[in-house]
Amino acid sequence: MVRVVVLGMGMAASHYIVGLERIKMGDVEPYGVPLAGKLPIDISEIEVVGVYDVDTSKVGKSVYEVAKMQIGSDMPIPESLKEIKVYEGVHLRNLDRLGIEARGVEDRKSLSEALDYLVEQWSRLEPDVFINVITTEYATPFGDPNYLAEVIRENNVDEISAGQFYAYAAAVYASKYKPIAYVNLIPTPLANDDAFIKLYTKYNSVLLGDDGATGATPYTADTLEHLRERNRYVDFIVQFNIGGNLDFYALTDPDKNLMKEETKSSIVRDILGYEAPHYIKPTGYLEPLGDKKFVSIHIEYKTFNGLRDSIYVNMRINDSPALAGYMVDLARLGKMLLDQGFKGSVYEVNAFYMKKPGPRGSPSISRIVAYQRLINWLESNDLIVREYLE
């Protein structure tokens, strides 16, 4: 069994969990999860077993009435939700500006009570992965752990974030109880932290991260790798995202929009080889839209004898669900990882999954090229069913 639990209780979160209790029952096929029937652990040993979140309309909830006001004019909700508790979690700013009520618990505790509160709640809930998929926010390496556990002791909560603040917690939980696996699916950096890297080694538990990778980025990225090994040269790439979902409305905030540019705009120098003149970065929000996003994405080449062709492509897609899919395998890999007791972070996994791949320094490469390799891996490590192999 992989005991998840969800930190952040937005679309993606309701699709995850809703979509994973559909498969589970036989509702629908896992379409969308990409080791679907490739690992060890099957879908339907995964169980959430708590959400946290601070908008002041969902916490103390179940996840059935979140998800039925989130997604429930869309599909059936299953009723075995309304066992799965929505609980009290921290903001630290994350909702500025966003027009949400937001109450955490750092708002009547020290970071330091928070913290202890945090972890002895999750000694109850006994949880092995925790999936961060929190409004996109602002923050920066911290880079030395001793610098972060400071912040935390002299209650400096200008200088940490609400992912930083989960991440540091997890950790605390598993140098106490158990190793755990930590899936950071925002631009937060953490994986590319040495800091938290650094804990998470300490504490033989697992990281992976930065910046769950599902639309434009991914088909980006393909695209170049495919001009790359045809010896094309790129004049330029232009990509934006337009989106009505809360974190195209919080991406309106300029340093929660540079969190994300950063993380989408790794794969240029990484797979050309070269710093090709480009404009990659979610640009606007537009409520109609929804969580289906518009994407729009074009690229000018030379090709051979100096001539010049140029792609375009225009795409409709549903923004959580994608990120949804990806929530299924990694709960799982990171269970399966753990298990075989590796600890830090796994440049494999973070390849195929993510925009900005952990550790610090790793180069973000195709998303044909890391699937290859990241199934390839799973073989060697003997993480992966035989039958698919065959």
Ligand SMILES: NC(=O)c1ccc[n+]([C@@H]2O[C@H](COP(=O)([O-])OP(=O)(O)OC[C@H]3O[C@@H](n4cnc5c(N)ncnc54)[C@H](O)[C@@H]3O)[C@@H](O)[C@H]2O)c1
Contents of the next structure:
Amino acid sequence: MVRVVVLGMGMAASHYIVGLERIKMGDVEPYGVPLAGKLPIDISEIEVVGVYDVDTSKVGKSVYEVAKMQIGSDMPIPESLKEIKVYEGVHLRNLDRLGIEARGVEDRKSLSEALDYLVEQWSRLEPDVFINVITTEYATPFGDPNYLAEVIRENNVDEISAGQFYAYAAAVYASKYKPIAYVNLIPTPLANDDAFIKLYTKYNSVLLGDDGATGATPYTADTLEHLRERNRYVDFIVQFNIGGNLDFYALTDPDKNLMKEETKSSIVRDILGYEAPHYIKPTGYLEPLGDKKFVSIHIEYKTFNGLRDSIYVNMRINDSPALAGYMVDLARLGKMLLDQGFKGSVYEVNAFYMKKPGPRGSPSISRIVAYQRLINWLESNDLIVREYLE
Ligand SMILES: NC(=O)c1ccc[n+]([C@@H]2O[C@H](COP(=O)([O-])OP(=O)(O)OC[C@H]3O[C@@H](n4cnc5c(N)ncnc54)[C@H](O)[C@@H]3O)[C@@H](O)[C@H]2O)c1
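Now that the form predicted on its own has been shown, please provide the structure of the form predicted together with the ligand.
Below is the entire complex, every chain and molecule, led by the chain shown above.
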């Protein structure tokens, strides 16, 4: 069994939990799960044991009720999800300025007390893996684990983000109960912060991140690899997304948008080896688009004999289900890494699934290359179903 706690009961979490249950019931095929059928842990072994949120319209409800509200008009919601509860998390400003009423444990407790409160709750839920899909937040790396501990001890609420707090609390849980894997699918630098890597290594735990790479960014990365391998010189890159979900609305906040821009832009220099001028950002919010975002990519490059070519790509992509499919793999990979005694972060996994793969200083590579390396790495560590390779 892989026991999972999900942080953030938004669109990605709804698709993850509902999709997982529908796969288990045989209602849908596991399309969109990159390593479906290839890992020794079966999808049916994943069990979501609790979810955390701070939106007052979600806290205290069941996952069934919230999922019904969010995606119930598109698909049936399995009744079994009435058993999973949405618990109150720490808010730490994430929904400020978004017009959503929020409350967090820290409203009535100090950070140290909030930490004890969560760790005690987790000691009963017994998670192996935490998956972070809360709203994009502004955060800067700590660098030193002692500084992190001091901020919590001194109750300096303005110096720590919710994603950082959860990752720290999960490490404390690991130190007391059992090693865990924390999967960070938002731009907050965690797998790219030495403070967290040191902490996780110390407690024999695994930290995967940062920021899931699902839509336009891996597509652009693969196109850049294609051009690099053919020695075509890229003059410029334009890549933008417009969506109508809460995630896109949150990104209209300049601090949150900057966090996304930082994780998205790292692909250019890393893959091409030079800094081609680029505009790669989540660009806007348009409500009628809903969760199906509009993506546009334009790349110009120099080709043989002094000529110039142009690439134009337009797509409409279901945003959250793309990430939800990755979550099915990452929960299993997290548990497998723990079982094999890995600690700290694992670049081979991050390079395929994440926009800004940790640990700090690791390059972003194209996903075509990353996928092959991941398969080879799983094979050399005996972590892949043998029949798949034959
Ligand atoms: N394809 C994708 O959807 C994709 C790809 C990469 C990364 N991401 C990241 O995943 C995250 C989730 O995406 P989404 O579409 O589900 O967004 P969403 O806005 O639908 O969900 C976020 C949820 O987190 C909750 N939340 C906010 N602050 C919290 C806190 N402090 N504690 C607990 N819960 C909190 C919100 O109330 C909301 O329910 C975003 O940060 C996004 O950047 C998404």
